[in-house]
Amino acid sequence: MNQDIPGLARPAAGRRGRILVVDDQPANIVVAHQILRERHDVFMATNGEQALEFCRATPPDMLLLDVEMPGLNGMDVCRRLKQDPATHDIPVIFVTGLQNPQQELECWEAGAADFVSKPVTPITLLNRVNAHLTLKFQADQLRVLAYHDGLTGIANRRNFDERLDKAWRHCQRARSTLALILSDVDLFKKYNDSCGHHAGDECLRQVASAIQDQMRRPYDLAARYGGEEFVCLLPETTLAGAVTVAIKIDAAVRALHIQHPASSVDVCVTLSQGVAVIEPDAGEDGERLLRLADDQLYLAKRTGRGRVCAV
């Protein structure tokens, strides 16, 4: 049993990894599966084309990759994975009988994370796999921290800025509209002053969750824009569609019934929202869309707060 092997490294937090074993010899796949199955979820492919298709559809946490295979060999597969941003960070361990230093150099240059020699020694394979999974899981966590707001858990400003740029270019190519909603918690400073900063933090968490719940498509994004401001990015959305989302956000936040004793708008926490929709032009960038939405947000505040204004 794997758990009885002394000196076995354990992946971070005991998390099971998703490992794709790629080898044109089924017997080698069976051996790897028997060694890893108690601690990890093991998948298999018998050629390079299958491996690439699997990685693009459902990226694994790691590849155990044979070097010598007919068609696309292991180094070809590794190079293609490293060239694709969606699969670049998947660690690749070559399982190989190669003894040639030049061939090893080519594997490193292709992007290998490590090597395991054939015939495979179980303790060596387990430790190499667990060590690289730990590094991979830690890197994943750092990416989550880098792109998500620490207080509310939704996307942060950095995440939004990058997504806005990508969405702008996508909608420009597709000749479709891009919508943006800027939301501001009404009179939030007064809420903090009357209810305390701990309550203020909890208020922002609940508002963020209510906004996030209205993002129904995988490519819609809700983010904390700064302080008590939130932003929603809605690619391929019309003005009517974006206003509908804003109205749903307004209703969801009001339904939280967060008491706001210092508000002149309502007895509970409310939002002012500005909505803007444009078809991106080649000579502009997302800053124009942000300015238009910010103008509408200012109008919503100036005309009484707790409302949606759109252009």
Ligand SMILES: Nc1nc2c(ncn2[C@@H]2O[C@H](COP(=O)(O)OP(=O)(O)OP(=O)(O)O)[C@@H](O)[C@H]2O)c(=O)[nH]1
The other form holds:
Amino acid sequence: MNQDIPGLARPAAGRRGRILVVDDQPANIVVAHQILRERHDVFMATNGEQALEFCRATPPDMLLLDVEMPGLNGMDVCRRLKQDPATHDIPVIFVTGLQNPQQELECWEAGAADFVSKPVTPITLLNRVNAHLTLKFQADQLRVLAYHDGLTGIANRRNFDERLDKAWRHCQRARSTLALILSDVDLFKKYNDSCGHHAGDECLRQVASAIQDQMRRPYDLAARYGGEEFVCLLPETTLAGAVTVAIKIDAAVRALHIQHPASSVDVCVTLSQGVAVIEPDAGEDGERLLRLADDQLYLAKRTGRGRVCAV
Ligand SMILES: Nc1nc2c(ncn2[C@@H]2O[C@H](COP(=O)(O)OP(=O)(O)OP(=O)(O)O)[C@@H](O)[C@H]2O)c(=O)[nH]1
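The structure above corresponds to the form predicted on its own; please provide the structure of the form predicted together with this ligand.
Below: every chain and molecule of the assembly, starting with the one above.
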């Protein structure tokens, strides 16, 4: 039905948005729902606390936020969303009944993406929502590209560096251990030379996926560390636990049965792995953990490859 409305912009990236409509007057929510429901999934909250709870639990793609509400008003809600890294990228469109420049200024300062006036004009509301959703989806896509490796699709080095820093501080606070596995494809230069770069790329994709499949806890991270080297970050994990994961990775990669005609280790592709565990200390950072794991990886290479060494 909306397709027939003259002047309607293309729906944002062809995707349905998840839009939270926040208004203390249920009748206003019903109006917004009627306008948006055909193209988007609409959720509702009738006060600020409910809205914040919804955003923390299941962040929507956008908020349509009433300015005047009893309790937490729209500006309070917006400010809190912008302070929380988990919600600060959600665009907020204020729905305002007053033509009040001072209030508008406060909304911009609170982090508004845009305004619409009550009573809302359906075509204007839809176009504003679509325009901001398009920007939001593009920003989401850029973030995925910036934090993931283009060849294998798993986390990239930047992603790992940031997560290592967070995991370090978390384990320091929790007085728990932080484990790290460095995994390097054995004799990969020879693999490329004998099978070709295209096969080399495909091999890295399969190895990455096999490693990723072994990450079973929500805070575990597998990343491509560089070339043919991968890293797994395992917060709150003991040495024994990390070695178990490394052995599973070893088995999963061998089970791929990728023929390596130039390997002196096995007939198929294998990994050398170094495992290290540390109880993070104040005044240090993840570099030491990386160095410890790298020493073990070097030991695995030197003592025959296709094995796990741990400290
Ligand atoms: N196909 C492909 N090759 C890559 C990629 N990144 C790195 N390489 C290759 O990986 C090879 C790594 O070689 P080396 O560092 O000498 O290590 P190795 O041959 O695996 O030997 P060991 O580590 O001692 O077992 C180099 O030839 C790189 O060109 C990639 O994205 N695709």
